[in-house]
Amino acid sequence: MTLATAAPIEAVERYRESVEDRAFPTVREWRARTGRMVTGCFPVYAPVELAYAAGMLPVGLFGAGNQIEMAHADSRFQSFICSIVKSTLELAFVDRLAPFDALMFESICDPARNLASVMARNFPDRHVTYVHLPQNMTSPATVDYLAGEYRRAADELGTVSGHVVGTEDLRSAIGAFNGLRARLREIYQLRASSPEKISTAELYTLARLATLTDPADSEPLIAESIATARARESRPKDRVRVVLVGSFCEQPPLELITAIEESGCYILDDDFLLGWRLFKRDIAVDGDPFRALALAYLDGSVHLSTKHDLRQPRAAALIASARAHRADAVIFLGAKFCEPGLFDYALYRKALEQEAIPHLFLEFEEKMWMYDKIRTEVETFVESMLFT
């Protein structure tokens, strides 16, 4: 039995098109149903718990994909800026961000920093919150600094929504996202242990849905999907087991993910949509929740190209992931013009060669329509692994 003939996952079938729809139908439905406000969260990690505690729905903003033509944003940014920055701005120019009352950005790279300023200048009626994440992870002052930064951001969002964020509000929000992240960890563990039961395209659809919906709605949907996938009796195929990195911010088209899988790969781990599943364990809900959130970012988050933590070299974390998942190879799938990702590739490549782990470099951009070239590259790579 193959996945094509296995029992379909209902939530995947129902939301496959919605998660790619930049009219944000699920967000509009939630807003109409609840009458509450929405905050758009630019990747990689926006503290979504703060928006939720302010009574708002935090929604992932991952650019426009290949759904709109660039007519305005090109004149605001240089030609060498990554697609997600320009297409997110374009979404605002063509009024696709109408359901969003506030936007949240953080200090992940220079283009993201500039996007926050350009967005605020061009659309002054929509509030922009900018979170300055720490660059020094070992200073004794870092936790207090980041907790203070979170308090400032929470105050700003509370002013927009009209709901002042209190301690219990934030604890409740952390609890809600703890539950969602636990489900996401569970479905990732299922794919890693039994990749024949759930494809990465299916997993990605569910994880993307989590960035567009209330955790109270998405957590049970993912739980049901896990149960359906576990019940499948799919047989493993003769495929290369890979860990995929490089797509932590700008997201590859879903068709590209499918093409990589269909070219003969089982993807066992990836860094897609990392902000919504950044933490390795639940965040404490006792004590000061702002400090708990700050501690989780500093000491309890996964390795990330935009978090410079010398205590855990990112290349070492990638090697550890490849070993833990018993991967045959690593695929680097990087967004064009993504400086943090491309800088890391040099470190990854050196470490992978030292460990004699085969790897493949691929590059993508949002407005891709043809995948034949990448499919051929992956098929050639897979055949070289299987037959030599």
The other form holds:
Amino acid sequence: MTLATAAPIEAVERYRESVEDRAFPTVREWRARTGRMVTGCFPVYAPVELAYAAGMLPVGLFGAGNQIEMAHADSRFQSFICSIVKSTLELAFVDRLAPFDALMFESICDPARNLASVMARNFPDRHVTYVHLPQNMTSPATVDYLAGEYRRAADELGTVSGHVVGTEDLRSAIGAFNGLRARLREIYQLRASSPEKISTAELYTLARLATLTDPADSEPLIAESIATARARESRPKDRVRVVLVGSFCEQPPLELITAIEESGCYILDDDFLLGWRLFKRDIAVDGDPFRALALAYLDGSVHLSTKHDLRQPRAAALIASARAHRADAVIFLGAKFCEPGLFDYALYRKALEQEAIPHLFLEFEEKMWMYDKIRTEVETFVESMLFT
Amino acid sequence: MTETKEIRYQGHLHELQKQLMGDYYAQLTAIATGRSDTKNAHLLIAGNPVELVRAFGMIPVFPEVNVLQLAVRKQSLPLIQKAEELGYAVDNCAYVKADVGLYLSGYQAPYGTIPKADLLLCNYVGCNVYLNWFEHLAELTGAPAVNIDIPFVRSADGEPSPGDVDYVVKQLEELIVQLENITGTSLDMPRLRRTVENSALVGEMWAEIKDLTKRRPAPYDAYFDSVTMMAVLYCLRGTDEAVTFFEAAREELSRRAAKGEGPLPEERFRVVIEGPPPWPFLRVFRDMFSRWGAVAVASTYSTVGGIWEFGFRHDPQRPIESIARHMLQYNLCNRTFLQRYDQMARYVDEWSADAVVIHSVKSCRLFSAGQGDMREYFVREREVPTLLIESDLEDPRYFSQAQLRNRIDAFFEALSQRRLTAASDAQLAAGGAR
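Could you please show the structure of the form predicted in complex with the partner chain, as a counterpart to the form predicted alone just displayed?
Full complex below, order starting with the chain above.
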């Protein structure tokens, strides 16, 4: 951690190890405590409220990180497929997905879509729900379609859990996740305004915890953590202020995030775990909640590499973020073989060059465990920024 | 094994296709060079609403066809590299990179000049790269763009819900308004019905042609020879020329079937091929199968643009809904990976195939991601000999000729051995019975 001398954030200390533990200790504990079911949600964005309204705990399923060896999934998916697809399948093969009663996949990319099929064939006892997220963001017909799609998915999950999702269930679930997302927005705002008070590694630990626990549990923990961080009397350091993009699906190891910060960066904005904090504002809890959830995705969400909104090019959104955060530079931290991310990089690079914003391209894999090369690259970049 | 130096794969149909495609590209060139004011829309091949475009007198442009033509002529690599210089990754789809490179080269191709789009009409039928592709073209060219969102098949039986159909129909109605604005004309419903009827006629003939390969020998190769017909099927669907071409194709191939003629001197193995071909090395790749007497009796690639062999036809009485159905349900890309397994299993059974060949291409993850599982399924659950090989559809850097040939030779060697062993076992069993 970069703030070793500052007052520790208790939740970060307590959960630092468990957020990356693929035995899913927090999930097992929740299951044992509540006796309820769990839905694993593949990134990037899953309508988690649907599972929650069905009485299940929605849990982020971000592959196996650098914690397990690939023994089975490599024979199912080729070498040029990203790691998270293979390692998520591997988790199933080695029975690490035992705490999950259902899995939710979305139309984010071609390998993820095929993974939903391969998972369903190889593990027929675990229900797979596939949600088609729309890509026509301007048609008036889209909101009705998406509300209907959410109703369908909720019905499926309700069948698994034995709890039919009613209007009030969904309103209540939206309320719970509104609360959680508001806290996540707040902690992101704190880091953007005072990056010396909370490191990205700390923030990430808390955000990751939010993907593994009941929002009723994680929301107060994050609130407490914000209060602790605010009270810190840290002084800003001479660091390069950066916006980081490219890590919206497969997640880099926590040590890598730490390495980037320790190499001289303040990360002011990022797209880690973006699906869990996608919305710019609270979702309405009055009226038809399925429609409210659909409208939030269509009109109230931030830009995302797997959402093709022709109304606002993503490169323009990145430039706007860099300007709003008064960033000195942009770091593109892309997962190896992630085609949506790599496509975006080509557009980002063009826009960043046009705007004369310095940028650095880095590639990672969730299973990496040596960070010296990236550390050197970032240090060199930072030095070039500081001494130019 | 047969040496293939003497085999001439291309015949009358190929010449006819070349002529039609030459005329098609001449039309595009006339637009691009200002000699024609016909409007154009760029579309993707899989499950598109080309009938609507044609009904407005517009001409469709297919970037996939443009770039595969470059690959066939071995001219794709410099364009791919041009895109990579801009920041596109080696792991990005090479079709997209070649198209970006082509645009940056002034859209000048050896077969014609491509006009800038009046509308980038992205038909999103499963392939997420389609979305990236047209988004990038919109950024690069400044052309107006629209995404027609087609809900992916989510039901076990492959049936879209009434809500899915309604959603697509509404988007197509919105598209009609856009096309009216571009062309300055209203939709001519009788013209749309005629266009859709032409698609129905072509679909019917294409299905009949596909049925012919159930015979022994198959009168043509359902992978390598299908691509000759697919060019017309996709670029000219809805036109009178396409109907005339398919009448000729049906007649010629039926005649060959009746005479017991096949594409090779001897048909020894009947295979189902999955995945797009390696366009830069099509002939070399085909020879690798031909020397073993292997003929494709069915292929999934020939269903990218539409699946007609299992009964779907466009309906001139309900033109827009039938276009929506085609986009939703009757093209390979918008169906699940497991439905592809079922489709291939049906080919194996109904077309009496001996084996499955999976050609995994790095560029197209829609096709390839998870094909190891597909192999597992056919080998373990269906007990069908299955070969998985890798290269690419556009990027020649991923084609390793010696390695592919070794794999293919070893596979057919094993199949030959298996056949000999089975024959010998049968003989022994017959002897024992006596």
